[in-house]
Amino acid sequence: MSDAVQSPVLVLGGVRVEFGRKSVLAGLDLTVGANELLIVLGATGAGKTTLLRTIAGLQTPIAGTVAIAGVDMTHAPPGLRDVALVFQNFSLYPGWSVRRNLAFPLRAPGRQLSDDVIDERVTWAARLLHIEGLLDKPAERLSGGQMQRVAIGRALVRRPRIFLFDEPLTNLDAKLREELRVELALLRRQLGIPMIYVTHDRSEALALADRIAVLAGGVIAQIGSSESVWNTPVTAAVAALLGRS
């Protein structure tokens, strides 16, 4: 994918975080295409979670802007955002179900769908995932990684317009995290939903990104294709991150 973003879904714009007297978005400005998987990268403490929790309507700024699909909505509440955030811990409901935890979000007030609908929205996740097997087992009786495909999947049903990620697979294995990458980049390319993913790793970042987004300094330092973010970073805090420096 080329640097330029088509049919932009997500324009943030001049977007000001502060908690007490720290900055911890200091002006950002991001654009994320209509189908694209967008990495933002950044060090522990760099406001990655908070860049999400923003976009998500979690998080008001003091300054800017949050424009998704032309709208903007900087002060809409969550609910009306139509994005879906999922957290690196599991955030499942212990005495429920596989059904019952996916099928949760269907089932929030104003949503109005039918029985027939959500069976068939779970079933179409729970095949995507493939955790069709454990439905009916409790949420409590699962090993991490396929709590985290519970995690994910809750978010899958939604159908929303954006999915951003929280560095969702830090607590797994080696060997599950690479699973669920290669997963998780099929999928983006299945649903056609955009994903905004972000991690502290960089392997993870190169090997995901359509593109990369440099979080640094509270601001966007860099962002590219993988190929051009790793063969020539603009800074030495781009380097570092990447291992170049």
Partner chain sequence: MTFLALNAVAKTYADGTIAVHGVDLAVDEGEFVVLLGPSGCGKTTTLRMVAGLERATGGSIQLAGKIVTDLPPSQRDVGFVFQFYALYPHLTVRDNLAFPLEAVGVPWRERAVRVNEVAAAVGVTELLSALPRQLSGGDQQRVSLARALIRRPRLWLMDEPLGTLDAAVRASLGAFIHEQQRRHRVTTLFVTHDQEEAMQLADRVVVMEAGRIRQVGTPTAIHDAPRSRFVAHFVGSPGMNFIPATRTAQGLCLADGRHLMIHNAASTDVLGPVIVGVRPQWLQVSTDESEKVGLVATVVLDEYQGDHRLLHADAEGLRLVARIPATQRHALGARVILVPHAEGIRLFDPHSGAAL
Contents of the next structure:
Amino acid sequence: MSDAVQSPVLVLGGVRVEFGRKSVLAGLDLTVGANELLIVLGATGAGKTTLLRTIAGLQTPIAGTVAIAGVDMTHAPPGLRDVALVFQNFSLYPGWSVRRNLAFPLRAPGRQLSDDVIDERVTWAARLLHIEGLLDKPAERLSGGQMQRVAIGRALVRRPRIFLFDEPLTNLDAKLREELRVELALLRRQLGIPMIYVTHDRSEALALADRIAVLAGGVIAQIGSSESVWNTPVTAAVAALLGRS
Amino acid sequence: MTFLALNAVAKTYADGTIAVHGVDLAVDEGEFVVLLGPSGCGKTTTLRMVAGLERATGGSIQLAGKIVTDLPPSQRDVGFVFQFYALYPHLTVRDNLAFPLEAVGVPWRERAVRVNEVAAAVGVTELLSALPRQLSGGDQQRVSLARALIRRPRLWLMDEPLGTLDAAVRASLGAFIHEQQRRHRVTTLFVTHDQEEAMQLADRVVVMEAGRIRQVGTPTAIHDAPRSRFVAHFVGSPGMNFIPATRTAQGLCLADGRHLMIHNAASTDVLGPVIVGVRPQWLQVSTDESEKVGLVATVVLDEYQGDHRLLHADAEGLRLVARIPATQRHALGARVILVPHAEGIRLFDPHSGAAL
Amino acid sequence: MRFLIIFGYALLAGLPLGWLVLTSLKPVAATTSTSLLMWPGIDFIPTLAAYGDLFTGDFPRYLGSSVVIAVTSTIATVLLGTACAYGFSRFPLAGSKDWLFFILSTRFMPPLAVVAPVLVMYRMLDLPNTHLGLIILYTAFNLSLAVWLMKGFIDDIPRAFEEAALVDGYTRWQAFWRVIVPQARTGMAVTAVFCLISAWNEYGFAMTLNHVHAVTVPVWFAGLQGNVQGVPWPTIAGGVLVFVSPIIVFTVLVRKHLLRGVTFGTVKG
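For the form predicted together with the partner chain instead of the form predicted alone, what are the coordinates?
Entire complex below, previous chain first.
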């Protein structure tokens, strides 16, 4: 198998998360390489969001380890992990301009960036996402697609070590989803930051993935390239997730 | 026979924004009509005006031969399915289903019979004693469909009922709605932004944009003979490619002097600048440099889709997409020639965007 | 650490209450003693005489007045407030923001500033010394709070719920009762607690308006302190305990609603 990952950025080992008596992640192992885009596919309730939250440090596992760039981060607070999380509902601050929204993560007290650097980063992100023209618009006046671009931009300006996407396009119109999917694919080639991307849209999954990981029963049931997962799904459930029935 | 008729129905909000500009539409009895368009095109507002949840500020709505424009929703005898299910959270599934029957004074004995009947029909019998929050999204929407069905209304209105569900659930529930609609012969008006959904379900599709109807027709007609660039781009996944060209007596000529097509297959005699529309599946990708016609382009993105690939290529700033077999591979940055198939060519006016 | 703080607070809050319990059990003579008499059975002989006095005297009548006035005004406030809030939340009312502000502004002034005009007005309407008078007053006064609180809660209830009921064949009014009210229960419980406490404890208006008939318990307490035979501390202490218990019981009963918070899990969030 070609699944041995070169220079891993993220390594999860035997991660277990339980809510009450319900086991959500049951000893999950996962390795994500530098520069890789990993799609996480799974039915509703399979624990996809929990997995992202565990990586981000918003959820502490009861067992197992989370290592980022070779450092054990299992109990590190989210702020120290240097990962960015983009949700499906675009949590922008209303009343603030797009520029201010984009600059917000950079103005965190610990960063101590000069205004020039902040400006430069904001402009850079805005150009990548084609929102230069919107910088001075208040966030609540944007369309859904524009809001999600800004939300991605807000994660982008920090140049995090890992990008986590939780169904970022789900709340958008089908047409817009198609267009943003293409843009994301082009964007990631320019960035070279590893991404873990949760979705239930098979077009998105197949089109974007370097590898697809199928989450079922609290573990990774199958992992491999788009082609291999599509051509040889290990179970009928995996086939159904890809729309093959 | 026309069952639902909208005559110049318009909606202007108090702040002056116009959501719907005078829409005309006739829906036959038993027909499944889908309102399709991007968000903000007025499709949901139109649906809500038919239900009576929004008051039309112009025009009239006729339902089963009766003008209902100013009737409250309770007197229109319609079933409505909401995007977010809108099941009453404090009532069990059984009570949710019985709720519409109670409104019209059906005796409780008959209520119980009909609840069981409709629950069996949509497959939620085991869930009758559960509360809505204990159900999955798909099951909630099933119950919500049953609730809209139980009064046996003459018109079914659905506001993006599949929008929030997982892809797999969406497909099965879509098929289910279709089957129920056929079986009960309920006239249905269904709103969505997803053109694939519209194509699967509709007898006729109504494409809306900016508060106006752009085209009404069968899914095939909408897909194959779009009347404007907007419809051509919005329908189809991905939408139609557009290439500026000049139509000469010899054929379609590109700016760089190459020909896009030698013979004129199109249905018009207009010569001069045109916009050529061609769907991704009608674009062939060739690496044969001796190809006399077609666009020279560079591959920028290859999207694997399982049973096919979407190849995105750049032809001097013009972004085009071709749908090619999954086995055909092209490296990023490779030079390719995109050759349109004569059958797939559509021409549009470069100014108005109307089909020629 | 956290435990210490909570314990300290509980001690601080519980101390006066404990002292009240002790006082209510003492014979009158023991309450005026200058030494600290703490242990029943050792420092003094506990007696229920104060409670006996309390319930054979006029206290039950005053308590009755308090209950009638506070409960009726609370029910009226919550119902009116919910209905008003629903209107503000759902209908595009001309100048609705100004109206809301106006409603709030009725609380800007200290209530006692309007005692005199209210008294004059009530005299003309024969309302002093009636239950109705105080009910109207408390309802009017608490309504602004109720409208503002309830508007927040109702804004959070998705419109789709009542729209579903409208399409299902219910009128707007029925939809309000059958669909909105059950889901606004948390908000109504919170509002009811605030209104009840406020009406139950109100003293200023009650003292001015109702000193002959329909006298409420706080007014009666105040009257006792001018007693010529000396202040009957055990009776007062017992009365206070009896007086605060309904509020405590009520708050405990609706606690489930208060703490549950507003969760609309069924409309996907």
